[in-house]
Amino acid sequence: MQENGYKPGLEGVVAAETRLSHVDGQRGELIIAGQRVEALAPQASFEAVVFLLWNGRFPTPSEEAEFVADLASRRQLPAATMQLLTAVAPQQTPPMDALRMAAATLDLDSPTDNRALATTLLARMPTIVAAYDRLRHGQQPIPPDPALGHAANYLQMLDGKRPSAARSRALETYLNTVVDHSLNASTFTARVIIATQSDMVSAIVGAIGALKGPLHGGAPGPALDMVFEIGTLDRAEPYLRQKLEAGERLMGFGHRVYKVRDPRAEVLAIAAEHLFEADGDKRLYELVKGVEKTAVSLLAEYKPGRNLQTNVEFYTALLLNGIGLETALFTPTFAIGRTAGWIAHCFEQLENGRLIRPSARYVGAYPTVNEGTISR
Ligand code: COA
């Protein structure tokens, strides 16, 4: 902490009050609305998790049930949404920059009531990544599938194959895991443009545009690059050691809250196990936790001190590889999971929220002439 109660990066400041989220990070726990995501992640729905953050209690059965099917008859796209897809899709516009910009017309069809907006807005969010991933291979856009969950769903719209079991309970447990994770860079921007009494839209494209960046939601697809550069463990180490002695940082370490390794690798790690066992390449697991295991050494030794671990993002590289996604899907799909994270902080900030706005500590010049004269 500096002079003024300057922290910079608002390190430990506590900006709200929230009942959707804790992490402590000495301890390595995260509970989602009174659940633990060791539990809560591999076994519930992801429309049952989304119902429980957005009204603080599991749904019953039939409420489920009702949920599940409202969210299904909201996927499609309105035309202009899907024009703009269409347009951008030839200059290979990065996914995440065209869910940025498709998300924002997405109130041009849409209920202006802010509940029936945020389910359609979290209805919406895998047709645009589905969509605008086939068109920009040259394909056409798969329909959504009312019969199919939201993951299901996605996954047959990515390749038109209806997904296994397994690939549609690896990516529901993705989904689950990175729903919500407290005050966050992205879920921090949503609160604060819904806060001076914006709209919800707004908030959903700010935090697209502050998930994207690679020390956010943008490590995955660096991370995986790296262990297929690696390629096999005998060159884990001097390649990892390369990096850092040029100052580099290793991708899916490190984070701003957990001291120790974060809970969600290790949800992500077992379900990337069960998921290659079921149905994948075991050889990429063994090297990725080869990996992990000289990353984590190598931190301590070249940032001693620091308690660099594993986080979220190391772990969603192998599963979501895993699952058959491209890396460049990674971090559209962290979105697609997190929108119903950003969507409740919405709710919370709505109901209780003041005006977000802190100072800012003065660190320029002064005038040095007479009042009404510019000092050049
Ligand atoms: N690899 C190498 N060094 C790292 C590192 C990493 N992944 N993460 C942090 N460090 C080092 C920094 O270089 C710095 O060292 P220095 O004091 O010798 O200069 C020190 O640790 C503190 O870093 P700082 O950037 O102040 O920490 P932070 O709390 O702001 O950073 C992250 C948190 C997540 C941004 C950071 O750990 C990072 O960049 N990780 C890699 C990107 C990533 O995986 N992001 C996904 C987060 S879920």
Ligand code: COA
The other form holds:
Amino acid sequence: MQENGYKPGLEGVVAAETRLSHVDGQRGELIIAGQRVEALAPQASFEAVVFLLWNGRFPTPSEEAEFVADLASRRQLPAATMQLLTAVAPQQTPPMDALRMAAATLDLDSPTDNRALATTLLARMPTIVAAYDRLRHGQQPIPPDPALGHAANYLQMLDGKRPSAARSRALETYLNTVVDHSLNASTFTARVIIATQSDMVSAIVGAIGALKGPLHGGAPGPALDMVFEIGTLDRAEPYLRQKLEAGERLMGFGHRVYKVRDPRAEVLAIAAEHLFEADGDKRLYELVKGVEKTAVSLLAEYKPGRNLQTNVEFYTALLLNGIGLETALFTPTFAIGRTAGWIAHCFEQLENGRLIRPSARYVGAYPTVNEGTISR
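Return the structure block for the form predicted on its own; the form predicted together with coenzyme A was the one displayed.
The following holds one chain only.
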């Protein structure tokens, strides 16, 4: 803590009270709306988790069916949104930039009621990502299928194939795992914007902008690239030693909050095992497990006392690759899940109704001449 109460980056400052999620970095615990992530993520549907966050309770079977149908009915993009995506695709605009631009258009044909608009925003995020991915590869977008759930529909819009149950469940588990994570940078951005009584679309676009930054959105792709470069388990130790001795970071290890193994990494590791057993190359999974074990051991040797453990990026990369997504889609897919959490925080902030307005401590110069005279 600095003098006068100044805390760089607002670290440790409690700026909100929330019922949405709790992170205990010392114990390696993530609770989402009263549920441990390791119990919630692999079992619940994504739609049920969204309902839980937005309403503070699980839906009844009829409420879940109604919400699934409502979400599915709102997936089609406005014509102007599709025109925008079509226009930027030939320039190979990065997918996160395309998502940021397109999300800003999503209220062109939407109701002003916050609940209805929120459902529309959530429904259309996968459609944006999938449509743009196909357009930038010179393919025509695939219309959403109202008969499929949120996760399965996204996969079908990407490649035109009805996804297997294993692929759909793996993606659903991932979306549930990343749906909310306390007051992170993008969530805080959304709350600041909505606290001004701006609109929901502006809050979500701002959150996407914050997530796009590499210090927040992370880099799950490089974690898997490292595994591919290693290639075989016998090369893991010399490869990782070389990186550590060169002062390089091992991607997928260490976390600003978690001082033990990230609980999300555990959930996704189990999900990846199930996926690769049912619908993938188990050899890649075994290689990743071996690299993880070697990396954790070497980090303890080279950086004693820091307890650098596996974070969510490491198994995110493996799981999303196993599902069939290319690296450029990893962060946009994260945004598809986290949008539900951003919206939930917006609802919570609107209940509070208070403007978020922190102070800054002035450290610049003061006038040294008489009042009314410019100091040069």
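Positions refer to the first chain, counted from 1. Only the largest set of C-alpha atoms that superpose within 1.5 Å between the two forms is called the rigid core. Just so we're clear, the structure is a prediction, and the values are computed from it rather than from any experiment.
Once the rigid core is used as the reference frame, the Cα position of T119 differs between these two forms by less than 2 Å. The two forms, fitted on the rigid core, differ between these two forms by 2 Å or more at the CA of M251.
Comparing the forms between these two forms, the C-alpha position of A87 differs by less than 2 angstroms, with the core used for superposition.
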